[in-house]
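Take a look at this single chain, the form predicted alone, given in structure tokens.
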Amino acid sequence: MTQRAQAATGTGGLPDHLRRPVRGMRDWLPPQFYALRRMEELLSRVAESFGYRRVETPVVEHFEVLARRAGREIVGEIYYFKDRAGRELGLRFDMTVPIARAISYNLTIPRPVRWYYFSRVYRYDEPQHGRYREFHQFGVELVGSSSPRADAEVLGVLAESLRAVGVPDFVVRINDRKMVDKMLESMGVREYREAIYRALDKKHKLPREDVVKIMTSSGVEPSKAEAIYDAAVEMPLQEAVESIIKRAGAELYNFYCKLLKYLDSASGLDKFVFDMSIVRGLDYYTGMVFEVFAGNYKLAIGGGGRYDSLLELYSGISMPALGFALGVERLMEALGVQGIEKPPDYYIYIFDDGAYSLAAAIARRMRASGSDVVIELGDKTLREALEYALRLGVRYMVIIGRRELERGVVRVKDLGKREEVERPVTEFLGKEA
């Protein structure tokens, strides 16, 4: 029988590659899932405290929505398919685009809009360390303000989020695409912008010669490619404002002077540096862009920036916007978070069905009080149940036998301290007793 026939009839075991997750994706078993949920709780609390409210969008979007201003590399990574009606669809590759699309037909929402998310996104990329095809993003979007206070606020939420989850040593590398574009125009290489951006985006990942080659292979003169590489410098943000940014024109200079003042008040400047190699891989960015690095972890754990033209593509109405997203899996790897054990609080063992109604009543009462309670299903001996409870990490085992029933008590084993005491049933049943 063929594999397809076996699948259709339900006969035969699955081969190993079908029992594992689809390539680039992962199963979230309880320890890993509870660690993920803990991250969600901590990060969501930060966003909420700044007045951001949570949103969710469909995983599936129209392909045209996703492809607009995404950039050639990202478009090539979109999970693309047609539905049975022939519509061209794709899985969302980030949350900024779906949120922009959602706001485009909810134009009566008061602006500025402050939304955040903790969602799964998808990219058909080559799986490797820190890179999955299905992964989680936490981020915020602030839509409707061009004020540098908005930029300071978003950067402040980012810094506070990293502190909340315990990232001890992080740096946010900031640049501005407007400034890079001015440099390319002055060098007469504006027509090679896409290739140069693609090369600069690889500066922290590839050797110098490889980055230069990306530019020269697209037509940039070798001397200019070398000059562009050398111009992509790193320095303290304050120093950059008074040198590089000041030379880029009064408008940018005034914007960043104000941003520095607001950011210093909101979050402090010690975690922010200027890095002219940061351009981001998405074409919808229009101004300030940034990436986040944590300690010795080699990959960026997040990034963001301004995308002042994106919403106009969908709504026809100009709306300045900016935001950031953290890759949650990378964040957890950088922190060394492997998993969190979350065993049930109580495991109730009964010797026969005569005690089941009492066990159910006790469990119901304890669950109503906030405890997690498991009742033995009748498959295990007491010894087997004890071993099972220890493997689960349960703290307390409640034992109800015939003698306990007759005396109106239960035995409670503290599996952490290896102690056992008797307690009256009424202690567990309260008003139900």
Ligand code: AMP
Contents of the next structure:
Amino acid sequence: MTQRAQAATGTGGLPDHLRRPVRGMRDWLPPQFYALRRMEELLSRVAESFGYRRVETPVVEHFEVLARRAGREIVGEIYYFKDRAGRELGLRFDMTVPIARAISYNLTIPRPVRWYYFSRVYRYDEPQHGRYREFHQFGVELVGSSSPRADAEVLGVLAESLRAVGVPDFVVRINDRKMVDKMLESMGVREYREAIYRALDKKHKLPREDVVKIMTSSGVEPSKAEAIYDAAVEMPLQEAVESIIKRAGAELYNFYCKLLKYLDSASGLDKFVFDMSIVRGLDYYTGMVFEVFAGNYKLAIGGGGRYDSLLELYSGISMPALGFALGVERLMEALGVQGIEKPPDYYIYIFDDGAYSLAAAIARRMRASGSDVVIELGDKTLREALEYALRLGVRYMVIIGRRELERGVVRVKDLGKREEVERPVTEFLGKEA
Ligand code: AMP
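Now show the form predicted together with the named molecule, given that the preceding structure was the form predicted alone.
Below: every chain and molecule of the assembly, starting with the one above.
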């Protein structure tokens, strides 16, 4: 085996499974990382343009803080461990819970709080396409307002974020837990809420009889389970407000009438539909809940809703709130985002160690004016260096040989056009020369 082939396959060393990232996690090699960072820049810009400020919290949280509001589905997915002092800890599974904790610890922050994040979160989920154990979420939290304008604003930021990264065909499916609960109450099945929520959540994924069975096997009468299934309809938001939501009482009806008006002015209504099967797995939601889908991509690319009692639970102070989170990996998959190559601009090659100080001075100037510059380490011949620079995608090779050094010039090779010109050293050194 040649040295290069051996280097590529890496015979010897760690076994293959230890070179792979841990199950459910991934490496972000530079092209993928730059693509991720591009998403971060575009999404952050949208949040900031609405007045939201970026926040970050520790990846590690008190297990108790996480477990309290996770809900049955998520609690089992929390990465849990004890540190050496015996503290029970966990990795954050979203950013809403840590942010709620952080606000409850910093109560002098003026409210409403408008914060956004682009952060890694962890869930011990069964890894598959679109489902990872470490992934990124971008989202906003608007804490301290119960006004429907807050709901319209958050939905507006969501729509604008999706437009900014180029998802034209998204749909936000909205439901309201209060409304569903009212309906369950009127049917006398409120005590089966958890099973009914679980069943509704599966409406788009399982056949009718299976969804009905989730309810009946928990004790819901078959005729009522069928009625709930039929009631879980999907329709334009305006229509839902005038029918289902109106029947749920004046308070909800008034709220949604206003929300519709604000949302229409803020971002238009065409991307929003009402869908009673959207209930969401997280326990902390109290009112409006929604999920976001993009084109033909099967999994939800985002979700969110109102969590009016979470902050009170942590701080003892009433602070209605809402937010959304987009799953960045899923968003990138739905968009078919490719990696972004970002090679250095210049590669300086010198034949003689005596030219190193000149190479370093040139590199310093170029870097100061914004270029990315690599200096050959002295291990490669010019041919090897050229091949390497081409593989990296470097645009220009600056070659300083003994003869050039004596004449005060350098050779600049355009590796794209395969042209070479001579330039005076002073051109690169400017005032420093
Ligand atoms: P949630 O915090 O459950 O509301 O999730 C918000 C969004 O995060 C979802 O709509 C997904 O896009 C994304 N998401 C949730 N779980 C995962 C996962 N295991 N892997 C990748 N993305 C996920």
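Here, rigid core means the biggest group of C-alpha atoms that superpose within 1.5 Å across both forms. Numbering follows the first chain given and starts at 1. Just so we're clear, the structure is a prediction, and the values are computed from it rather than from any experiment.
The two forms, fitted on the rigid core, differ between the two forms by 2 Å or more at the CA of K205.
In the core-superposed comparison between the two forms, the C-alpha atom of S223 has shifted by at least 2 angstroms.
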